[in-house]
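Below, in structure tokens: the form predicted on its own, a single chain.
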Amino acid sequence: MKLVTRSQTSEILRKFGFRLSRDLGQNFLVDDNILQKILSASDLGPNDTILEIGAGIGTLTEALAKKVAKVISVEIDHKLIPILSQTLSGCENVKIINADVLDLDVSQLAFDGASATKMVSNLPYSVAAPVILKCFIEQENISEMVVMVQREIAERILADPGNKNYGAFTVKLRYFCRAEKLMTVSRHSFLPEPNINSMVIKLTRWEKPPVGIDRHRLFELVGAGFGQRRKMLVNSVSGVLKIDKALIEAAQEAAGLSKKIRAENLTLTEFARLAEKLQNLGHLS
């Protein structure tokens, strides 16, 4: 069944009387050219086990199943399960899990004992950022992600320090991986059409984190730094973590940072250096 067409997708939705949910960010890909580019960029092998978040009506799922050993697909909307039962009826190498991935332990997701080593997904805008981080944190076997996200999320992923889109999510993600923009996808490639365009991003996990500081301490500092991003870092960190400003300034000086710097101007390496100084001073748990 050729799912990735506007007419076929519309027909399936009409047949099942399915009503799209704006809250779940349901926009189904109907552009085969984009689908093929995603598959090509994902470097799929016949022995791969792939994690997909958001099966939709099975468009990407079906295409993945033809190229890899196993697909583990998580779909939150129970109303899509009957549709998937039909569209994926010939795909015995697909396991559909009807759940909210944010409620799952991704490390426990497996298919006949095999856990995913890659993730390929068209991610709903509202959960894209937390889903990406969660999957990198909880499933260390995932070495690579090729994900389609709406433009705003892509801009946050790709942003450099000093950019308005650069934030805590950007810094935390760079602890795990490097990011590469693959392509822009027009809103006209979806049914229904979203309000803005999307991008396909490739995320490749580092062989080891680029900084040596404990991740939990680092993320605590990053979260505090961006907790009040318009304030100077010293004020934001002091307000969130309840550390005396003089002690933070001492740590900033030891880390070679200006006392007037803001979180949005710090690289991952600079955050790590400051976290290490605060930890050495006994002021970061």
The other form holds:
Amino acid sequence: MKLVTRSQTSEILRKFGFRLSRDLGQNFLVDDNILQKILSASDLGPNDTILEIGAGIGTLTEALAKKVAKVISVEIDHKLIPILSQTLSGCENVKIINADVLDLDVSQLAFDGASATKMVSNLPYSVAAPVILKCFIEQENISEMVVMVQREIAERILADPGNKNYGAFTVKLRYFCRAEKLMTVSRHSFLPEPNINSMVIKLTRWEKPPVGIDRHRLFELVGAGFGQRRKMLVNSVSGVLKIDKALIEAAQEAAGLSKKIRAENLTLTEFARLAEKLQNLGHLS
Ligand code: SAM
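For comparison with the form predicted on its own, kindly provide the form predicted in complex with ligand SAM.
All chains and molecules follow, beginning with the one already shown.
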């Protein structure tokens, strides 16, 4: 069954009397041209096991299943499960998990003993950022992600220091991977149409993290730094982590950073250097 058309998707939704949820980001892909581009950007091989978050009615799931060994797909909405049973009835190599991905331990997701090495997804808008980080953190086998996200999330992923979209999410993600923009996708490629356009982004995990510091310490500092992003870093960090300002200034100086620096101007490497100095001074857990 070719699901990726407006008429086929509406027909299935109508047949099952399905009511779309905006809160769950249910904007289904109805553009075959974009679907094919996602597949070819994902470099799929016949032995691959793919993780998909958000099966919807199975549009991307079905296309992936034709190209790879196994697809593990998580879908939160139980009302989609009977639909998926029908649309994916010919796909023996798909395992659907009816759960909120945020409640799962992604490291435990496997299909006949195989865990995913790539993630390919049209992600639900409201949880796209935490889902991407969670999957990189919990499933170390995932080396690559090709994900469709709404433009605002893509801009946060791709932002450089100094840009208004550069934030804690950007820095944390950079710890795991490099990011490249593959294409912009018009809102007309979805049913129903979201308010803004989307982008497909490729995330490639570094062979090893670009900085050596313990990830928990680093992320604690990054979170604190952006906690009050309009403030100078010293004020934000001391407010959130309850560290004396003079000590933070000493660590900033030791890390070669200006006392007036703000989190939005710090690269990942600079955050790591500062975390190391604070740790040496005994002020980061
Ligand atoms: N893959 C389909 C496609 O491309 O047409 C559907 C993509 S749609 C943008 C996102 C899907 O994610 C929806 O089916 C929604 O129900 C599901 N979803 C939303 N939040 C979720 C969560 N926390 N865990 C798992 N699935 C979720």
